[in-house]
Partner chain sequence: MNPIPLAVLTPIAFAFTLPLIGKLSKSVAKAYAVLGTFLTMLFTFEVFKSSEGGPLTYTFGGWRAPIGIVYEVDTMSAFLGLVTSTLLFLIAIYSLEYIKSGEVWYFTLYLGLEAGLIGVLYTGDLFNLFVMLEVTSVAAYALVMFNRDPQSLRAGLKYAFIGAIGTTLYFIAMGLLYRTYGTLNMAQLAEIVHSSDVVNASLAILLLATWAFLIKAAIFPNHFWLPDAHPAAPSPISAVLSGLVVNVGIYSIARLYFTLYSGLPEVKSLGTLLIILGAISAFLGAIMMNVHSDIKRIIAYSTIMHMGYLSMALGIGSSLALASAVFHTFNHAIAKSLLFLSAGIMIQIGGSRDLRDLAGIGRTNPLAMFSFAVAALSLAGIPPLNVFSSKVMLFTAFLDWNPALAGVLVVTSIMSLVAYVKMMRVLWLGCGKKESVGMPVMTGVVVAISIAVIVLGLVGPWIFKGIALPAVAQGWESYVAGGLGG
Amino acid sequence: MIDLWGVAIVSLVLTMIVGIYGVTARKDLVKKLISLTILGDSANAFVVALGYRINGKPPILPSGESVATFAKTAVDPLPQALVITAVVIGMAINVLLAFAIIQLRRVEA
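Isolated chain model, in the form predicted alone, this chain only:
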């Protein structure tokens, strides 16, 4: 029996390795930017996977339930909040890098 959770984690780690390889081994700046995007997105998915709990409840405290019981069964919302922030910051960095690459190509031409 194949553990799908394990396959997902291994595929995320392999995707991060591909991103690291692209950033370090490629000489073209556009390919480096694409690899950096792949690395960032796979790292974000990995962080969300770390906070996931199988058969977990949404992180909203229902009325009548104790906090201790709720904390044992609820999904941790902190990784999701951090990833949302990382996605926005990553998008801004990618736009800035793309603009810099375009300007470098214009200067070289």
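So that the term is clear: the rigid core is the largest set of C-alpha atoms that superpose within 1.5 Å between two forms. Residue numbers count along the first chain shown, from 1. Quick caveat, the model's predicted, so the values are computed rather than measured. Compared with the form predicted together with the partner chain:
- The rigid-core alignment places the CA of P59 2 Å or more apart between these two forms.
- Annotation for A81: C-alpha shift under 2 angstroms between these two forms, rigid core superposed.
- Once both forms are fitted on their core, a CA shift of 2 Å or more is seen for A68 between these two forms.
One more: the block was the form predicted alone; return the form predicted together with the partner chain.
A single chain, with no partners or molecules, comes next.
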């Protein structure tokens, strides 16, 4: 049987490499921006995957359960919190880059 979890991790790493290749090798600025979003998104998915537990519970404490047993069975929520921060920051950078590319088209046209 194929280890699907391993396949997912390897494909995420490969996607990140594709993203880095796109940013560095492509000439077109819009394609560079698209590659950068591919890199950022696959990095985010990778970090979420690092905190994932197969067949784990969602990280919301049900009433009546002890915290110790819950912590042993639930998915780790901290990587998700990190990723939501990184998503927000990534958006700010993408907006700035998109603005600069549009502005460059305007002043050079």
